[in-house]
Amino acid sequence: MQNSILLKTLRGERTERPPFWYMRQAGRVLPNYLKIKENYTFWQMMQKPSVAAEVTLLPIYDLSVDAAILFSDILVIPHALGMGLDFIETGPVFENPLAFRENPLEGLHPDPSKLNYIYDVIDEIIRTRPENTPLIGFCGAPLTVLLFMLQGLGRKGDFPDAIRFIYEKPEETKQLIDIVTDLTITYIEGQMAHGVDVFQLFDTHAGLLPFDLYQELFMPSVKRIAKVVREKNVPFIFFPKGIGAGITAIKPEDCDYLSIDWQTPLEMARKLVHPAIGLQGNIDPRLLYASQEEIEKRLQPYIEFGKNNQNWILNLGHGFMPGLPYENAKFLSNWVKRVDWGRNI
């Protein structure tokens, strides 16, 4: 593992090119994933260690990425809290979303044993992964997880009922944040105990709240989580999508690397974010719908950025989108490895 280009970068060592991996790399665009999916539901794939490990490692072989990320879902925490959850074609659905309950705090009973199958998956990944392939563990941040718990969406949306709940019931919101955060930390500790090498916290919907409110209500939980991860000497990546200029408020004690969405140019982010924090990102995943000629043209500025910034992990500004051509994802991977990054090491 000492020769992993991702771990070298995270340790502050110089490398000849930036490491890369992609959010949502284990699925969607991979033909081999779609073949596996023909025989299992999403839940079944997650819960069967041999299948989940195979899916986790597919991008290593099919996209030549520099790291695997655990194949799982951010909503395993609500499920372990006792909420009825199902995955349908349009997305996750909760039986009885919290925002519509008379007493939202009733019926939430943390059961960490419901997460044990994920640790079995991690064990299988580590047993079967190729040499020098780090495993990235992850979970959803409290805001994003709570929005789903409150709204119960089976599709992407702006969570209007959840946001209304947060404003109308601030004290109950704080209690729910604590419940989610406590079990999340237990879950993260379990992932680290089973050997994940890096950890990423996904706050996909961080931008739905004004940053001052986000900072007041949710950053304390992010800081708690960061402390737990970093005390185990596991590198911590934080992805607060959509917070805009809020990235200026992220401090070195909050994360080792900050993942930048595609709305903020990397050069601007580098000026705004504390220099002790590395950056990850921020290619617009929708670019991969374009022709390969256009993709390569749009990637050119990243070469200069990568030349001047060793503490950068190349990634997307969010996950792979449905229907992206596999050939274009493969083209991007090959491009990272074939261009001259102009680094003197």
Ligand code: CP3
The other form holds:
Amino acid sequence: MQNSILLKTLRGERTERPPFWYMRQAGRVLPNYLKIKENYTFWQMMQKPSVAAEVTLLPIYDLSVDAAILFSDILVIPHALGMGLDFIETGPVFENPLAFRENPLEGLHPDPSKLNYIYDVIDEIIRTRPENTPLIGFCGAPLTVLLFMLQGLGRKGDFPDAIRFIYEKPEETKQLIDIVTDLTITYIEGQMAHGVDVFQLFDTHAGLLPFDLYQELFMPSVKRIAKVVREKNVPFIFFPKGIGAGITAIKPEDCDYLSIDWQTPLEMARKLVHPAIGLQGNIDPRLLYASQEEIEKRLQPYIEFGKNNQNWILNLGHGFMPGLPYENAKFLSNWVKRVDWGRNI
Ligand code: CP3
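Having seen the form predicted on its own, can you show the form predicted in complex with this ligand?
First the chain shown before, then all remaining chains and molecules of the complex.
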């Protein structure tokens, strides 16, 4: 593992190119994933260690990325809190979303043992992974997880009933945040005990609240989570998508690396984010719909950035979407490895 280019970068060592992996790399664009999916439901894939481990490692072989990310979902936490959850063609669906319940707090019963199968998956990945392949553990940040719990349907844009609930019922919201955070921390401790090498916290919908409200209500939980991860010397990457100029307020004690969304130019982010924090990102996944000539043209600025910034992990500014051309994802990987990054190491 000493020779993992991702871990080297995270340790602050110089490398001849930036390490790279892709958010949502383990499904969606991979033909081999779609083949496996013909035989199982999403839940079955997640819960069967041999299948989940195989899917986790697919992008190592099929996209030559520098790290694997656990094949699971952020919504395993609401499930372990007792919420009925299903994954259908269009995305996750909750049986009885909290915003529409009489007593949202009453129906939640944290059961950490409902997460045990994920530790079996981690053990299997670690047993079968190729050399120098770090495993990234992850979970959803309290805001994003709570929005799904309150609203139910994830694809319903901007979670209107969930946001309304947060404003109408601040006290219940705070209690819900604590319930989600407590179980999340137990879950992260489990992931680390089973050997994840790096940890990423996804706050995909952080941009749906004004940043000052986000800071007041949700940052204390993010800080609690960051502390638990960093105390174990596991590098901590934070992805608060859509917070705009809020990135200036993220402190070195909040994360080791900050994952930048595709809205914010990386050069600008570098000027705004505290210099002790490394950056990850931020290629627009939709660029992969373009021709390879156009893709290469739009990637040019990243070469200059990568030349001047060793503390950078190349990644997307959000995850792959289903249906993006696999050939273009491969083209991107090959490009990273082919380019002369002009680094003196
Ligand atoms: O690289 C990976 O795919 C690793 C595992 C992973 C999944 N979900 C598997 C998954 C990760 C890191 C996630 C995170 C996740 N899940 C987030 C945060 C990150 C982000 O990209 O926004 C969110 C908001 C979810 C909730 C979720 N799960 C949605 C909205 C959907 C449906 C839309 C979609 O992205 O496909 C899912 C289903 C899901 N999670 C799939 C996979 C592989 C698709 C299942 C299928 O193939 O049918």
